[in-house]
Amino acid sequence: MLLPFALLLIAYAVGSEIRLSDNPNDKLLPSFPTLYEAVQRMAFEPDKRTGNYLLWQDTVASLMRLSIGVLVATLMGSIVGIAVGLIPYVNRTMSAFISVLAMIPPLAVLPILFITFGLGELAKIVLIVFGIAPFMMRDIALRVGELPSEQIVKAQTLGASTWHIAWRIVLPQMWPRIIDALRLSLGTAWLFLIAAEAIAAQSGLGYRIFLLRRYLAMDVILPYVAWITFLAVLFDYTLQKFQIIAFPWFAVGRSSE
């Protein structure tokens, strides 16, 4: 498992050595000591102008936007997805609309969001919601449709209302599938976050990367990209482990398929 990562590091080290041997001032592939010094400067030394530790300031700003956007999108995706998958009238009314909405490139409407909501935090959060909520709605609706129809029929025979069916039968079985949809959406959410921060922000991981690109500061850009990747992998791993611990019946059923 570690072999591809080791080969990538070796290839980078070789490429960096070759370029720096030809031009010691080359900025494209900085050496590992240079990368280490940049991390030390960004993470553990206060900025001379603001006094803030820039890496942690950017991380907090980005995670706040990402968390709010993903939370709102998950709530919307879960509620609408269950309704579309469970209630035929809602399915016939909303299914085509959600499908069309999911086909709109979110980055294409980014200027509209900035015009409508301004350049503050709201536009960035709305972009994340707009980017992943329709996908989650469709995915959860499909998962609801895969539930055995006998469960719904038996509950209706016993006098259960649509609300009771959704709350007592559908939702408990949807929780692990909602986590799956969330895991699949996280990478896309990061993409929209970085894009929004690159265009209009005063802090954030994406803001810092696109600010420093004009100076060709690859010694900072590369560690920032690695840090974003680490955070994304950490979130995905945490969600996966939580799903296994909280819903062991789902993990057993998946392993037996």
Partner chain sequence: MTQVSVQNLWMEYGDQVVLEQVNFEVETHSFVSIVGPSGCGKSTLLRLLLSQEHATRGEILVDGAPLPLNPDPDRGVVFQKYSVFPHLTALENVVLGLELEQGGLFGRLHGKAKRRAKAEALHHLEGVGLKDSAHKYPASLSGGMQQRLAIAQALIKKPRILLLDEPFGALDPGIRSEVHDLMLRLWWETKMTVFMVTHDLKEAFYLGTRVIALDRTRKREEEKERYGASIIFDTPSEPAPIIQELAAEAETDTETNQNT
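Now show me the form predicted in complex with the partner chain, since the one above was the form predicted on its own.
Here you get just the chain by itself.
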């Protein structure tokens, strides 16, 4: 499992060595000591101008935006998805609208968001929501539709109202599926986060990368990219483990199908 990663590192080290021996000032593939120095500077020394530890400041700023956006999108996805999947009337009125909504390229709307919500946090969060909520709504609606109709009828014979069915039968069975949808959406959420930060922000991981691009500061950009990747992998792994622990019936049902 680790072999490809090791090979990549070796290839980088060799490539960096060759380029630097040609030209010691080459910026494209900095050596490991240079990278280490840059990480030291960004993460563990206060910035000379602002006195902040930049990597942590950027991380906090980005994660705030990401988590609020993802949370709002998940809430919208769950509520709208269950309503659309469960209630035929809502399905008839909403599903075409959501399908069209999902086709609008979010980045094309970004200028509108900046004009409407200003250049602050709100526009970036709305972009993330806009980028993933339609997918989540559609995905959850489909998952609800996949529940066997026998279950719904059975619940009615046990005395359940429509609200009871949503609350006690559908929602609990959607939780692990919402986690699946969330895992699939996280990559997209990062994409829109970094895009928004690249265009207008004063802090954030995406902001930093695009700022430093002007100085060809690969020694900072590369660790930042690695750090973002690490965070993304960590979230994905955590969600996956959480799903298994919190919803044991789901894992069992999956493997027995």
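Positions refer to the first chain, counted from 1. What we label the rigid core is the largest C-alpha set whose atoms superpose within 1.5 Å from one form to the other. On a predicted model such as this, the values are computed, not experimentally measured, just so you know.
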| query | finding |
| --- | --- |
| Core-aligned C-alpha movement of residue 149 between the two forms, 2 Å or more | no |
| Post core alignment: residue 115 C-alpha displaced by 2 Å or more between the two forms | no |
| Residue shift check between the two forms, rigid core fit, residue 159 Cα at least 2 Å | yes |
